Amino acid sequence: MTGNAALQRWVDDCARLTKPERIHWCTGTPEEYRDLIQTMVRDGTLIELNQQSHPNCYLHRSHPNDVARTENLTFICTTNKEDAGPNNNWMDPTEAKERLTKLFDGSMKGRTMYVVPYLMGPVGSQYSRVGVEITDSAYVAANMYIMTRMGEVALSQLGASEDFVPGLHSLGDLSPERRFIMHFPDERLIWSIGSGYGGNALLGKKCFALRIASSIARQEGWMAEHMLIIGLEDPSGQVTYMAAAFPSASGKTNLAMMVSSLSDQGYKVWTVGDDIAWMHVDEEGQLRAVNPEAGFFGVAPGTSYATNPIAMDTIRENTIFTNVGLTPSNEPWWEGIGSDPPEGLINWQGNVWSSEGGRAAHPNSRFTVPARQCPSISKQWEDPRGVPIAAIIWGSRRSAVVPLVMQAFDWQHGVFLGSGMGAETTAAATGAVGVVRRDPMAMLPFCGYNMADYFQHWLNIGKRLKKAPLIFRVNWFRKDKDGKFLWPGYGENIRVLKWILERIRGSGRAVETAIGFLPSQDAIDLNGLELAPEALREMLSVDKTGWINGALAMEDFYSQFGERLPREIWEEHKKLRERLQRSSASSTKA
């Protein structure tokens, strides 16, 4: 129960259509959590690990048919279906409701309403948000402890307020043929049926911090980015905050806890957020960002103490594992931990692992880790004022045509540069792997609405800032013709971002190019690093062929937003195909 009105009559509303058992109201004390654990221990809804090893940590097994967001199923329901935009599965919202209504009606007979307050930002923000996620799954209240401030706190910064984002979820019946994830922007309202995923069904984390964030940002004037925050601390101790924009399972948390190759140097990383950045423009014109998030909700396969040894010091404990494989002694495994797959594992789906039998960890199994744990986060990460932002990044997996690093002309350019960033699916997605797609921002799945008018958002922030992050395109993935990467990336990729450093204090040496600023063959620290001179070259090289290439797609794909998109967007796609044309192999000096 709460003295909230408007809340308790929303939570009786809920409680009326999908008639559960009863009512709980999570209050997010340890005690609560661990009740949490010990019920779904019981019922075989997660299995123990091994807790000598891996103290209070856990393995859940998803239903085969449930594993990742399914996009397809994602609606954002708006009067107008304009307002969605083509990079958005859009429903009339009286249609959306007349058909979950109907799920919804008895779906948590018999079964446990959670209600669970949650605050999305440091406490006593005026940034942070509350939402209000009811849920019949004990799975998904664990997992939103680990992710938000839950509880009383959330309660109590919402007060009397009616300003929160309420989110029911119920699991159903999971059938895919059941399952829908529904935003309604204009009501801030969040309906999810069918799924257990963490990007389906926890819905304080693509859901509210979001896509709807999305749609209430551009409204009051911020922005809610799919975006990690790190600080980068220099030689004299300073420390310099970024934010970098990656798709799902595209090296997003190695670099947002990574462990720097010039450390010997004073060079560190700080980890503030891994993977969503709340940006303000304060009073000053400066933009500030918070991580609106408490936890990390990551990628296993591919994690290891040579890849992240950050990562895999924060989930040695308190932490809800996801479609892992399991080993006989209770530990968890997966492909890339480094080690050989024991004799007797078990894989994500329950059955003894052969070599023959495919994966023993799904590919996109999962951790859910409190961040405080993170050895390397930033005393900052929950300032309440945010972290000042001085590089904004764009980064995607590509294994050709984009440069090693690069630096837009200038605010205008650097959005052209984000708006047509193309990237390889992962499975983080359900659907195909490796095809290139276009992701502006990374925020293709996330957007709450048109994404013209995110663009034209992007344009409008950058007319308000007094001095302007610079922007960046960076690509740690680039293949030679024999399909090896030209970059050792990981722990090396601080190289690049000492790069951009000082190209932010104004000294890094580049040349100007027909696609940005590129650094100048001698301007990046390779000190140390065994590396071809000619793998650098091909590495900085313009591919103007490719780039040619590269504007004619985006050209099909900005097409596709007709009137809405900014004109400035246009123009930058006019100039960078002058540019190339104009192209030879001489460059100028910056």
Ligand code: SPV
Second form
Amino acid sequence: MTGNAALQRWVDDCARLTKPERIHWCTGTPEEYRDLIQTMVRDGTLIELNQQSHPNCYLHRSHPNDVARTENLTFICTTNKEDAGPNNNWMDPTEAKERLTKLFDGSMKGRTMYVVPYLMGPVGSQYSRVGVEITDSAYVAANMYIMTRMGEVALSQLGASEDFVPGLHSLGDLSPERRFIMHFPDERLIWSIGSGYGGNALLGKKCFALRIASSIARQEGWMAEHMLIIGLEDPSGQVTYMAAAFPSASGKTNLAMMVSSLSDQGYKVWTVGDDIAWMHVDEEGQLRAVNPEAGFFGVAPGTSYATNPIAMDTIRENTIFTNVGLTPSNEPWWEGIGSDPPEGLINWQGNVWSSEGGRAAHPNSRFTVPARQCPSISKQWEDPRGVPIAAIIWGSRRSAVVPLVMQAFDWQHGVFLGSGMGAETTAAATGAVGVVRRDPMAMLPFCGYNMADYFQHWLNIGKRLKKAPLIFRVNWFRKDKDGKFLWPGYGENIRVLKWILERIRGSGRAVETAIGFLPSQDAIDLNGLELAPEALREMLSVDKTGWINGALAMEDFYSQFGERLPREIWEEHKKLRERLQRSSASSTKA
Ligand code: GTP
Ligand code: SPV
Ligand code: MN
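Take the protein just shown as the form predicted alone and give its structure as the form predicted together with the named molecule.
Following is the full complex, with the preceding chain placed first.
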């Protein structure tokens, strides 16, 4: 029950439709969380992990059909199809509601309906927003407790206002045949049925904080982006903030928590956020970013004390693991954790694992953990004003063509670079893995409206900035002929961030090339790193043929938007092609 009439009305409507046995209003207390967990341990939804080594940690095994975001079942339901754009699946709102009303009808019979009020953004921030999720999944409610500021804190921010984003969620029968993740941006409403998986079911995250919020942000003149936020501390102690957009499972959490290999020089990275940034232009024309989330929903495989010790220390307690392996001593295990698979290992589906039996952890297995537990969490991470952003970084998996790092000539060129970004697909969504597609600003699956308008919005924001952040493109994922990574990545990525900082300060050395500014051969600090000089040369050269082909792929992508694509994007595309034609050798040395 609530004193908020609009909220009560909506909850009543949903209960009439879904017919739950009981309704539980989440208050967000630790006791309530404990009860949720215990209920799930009793009914088998959660397995208690070793409480000595992993206090308050639990394992959840999902339905084997429900392990990742399903982009093909995700829709933007605008009245006009063109407003959703060629970047989204579209369904008419009336039809979508008709279809899903049938699926929601009685879907919570015999079950508990959890009403989860939550706040996205720091408490007391003018940039924070309230959402309310109704769900019949205790797992979802518990994850929302970690990922958002849940319960009373949200209700008190909301007060009597009707300004909240309602999201109705039911597990349904978990069949992909009857699974839909529906967004109604005109009404600021979300309906999701048939999946319990993170991005499909934790409606505060991708559904609200990106798809619905991006649409709100465009109307109101701010930005909701798929970006990590970090503070880079220099030897003098000064902290410079950067935001970076990488597609799913492409290194955001790792960069956000990185342990700098240049710490002896005094370079350190502070974590503000690892997945989503809400960015506003302040009164002084400065871009500022808040992390709307309160937790991390991170990829487990590949996380180890060698690659990401901060994450390993973060997930020692109060963590929900989903679809990882289980050791005989009841500890979580995954590929790349840094130890050999123990005798008697159980795989993510609950069967005894053998070396012929595939992976023990699902490639998209995850941990859910409170952000405040992160040893590198920034002192500013809950600053209601957000942190000032000095650099924006695009990054994605590209085994060829794209250099280790490059800088855009200016804001417009930087927006173009982001808009044409190619990225190899990952296991974070169902479908083929490793296929290059255009994933503008890492937002292809998350932009709640026509991306042509989104590019225009980026260009417009640039005009309002007094000192626009510099824009960079990075690629940690170049491979050699044998398929091995050319760049060590992880903590060594600090060397690239250091160059970016030097560029912000005007001291970093660079050469102008057809594709942007590349670091001079000696500009990246390689102190203490063993790296073959040919490897660096390869990562810092312009692959002319590769970029010409890339420009062709961009042309196909941009053409889908017809007249709606901003003229500036075509202008930059043309300039790139002309610069490539003018540059002589097939592999111009920078
Ligand atoms: P989402 O949560 O899906 O948005 O993913 P993310 O962008 O936060 O990716 P994350 O940091 O979880 O990394 C995904 C995978 O990429 C993990 O298996 C990492 O080990 C691997 N990875 C991250 N950074 C690097 C890097 O610098 N080099 C290499 N080779 N792999 C990396
Ligand atoms: C991603 O896929 O980009 C994630 C995980 O961060 S999910 O919350 O499922 O979207
Ligand atoms: Mn993500």
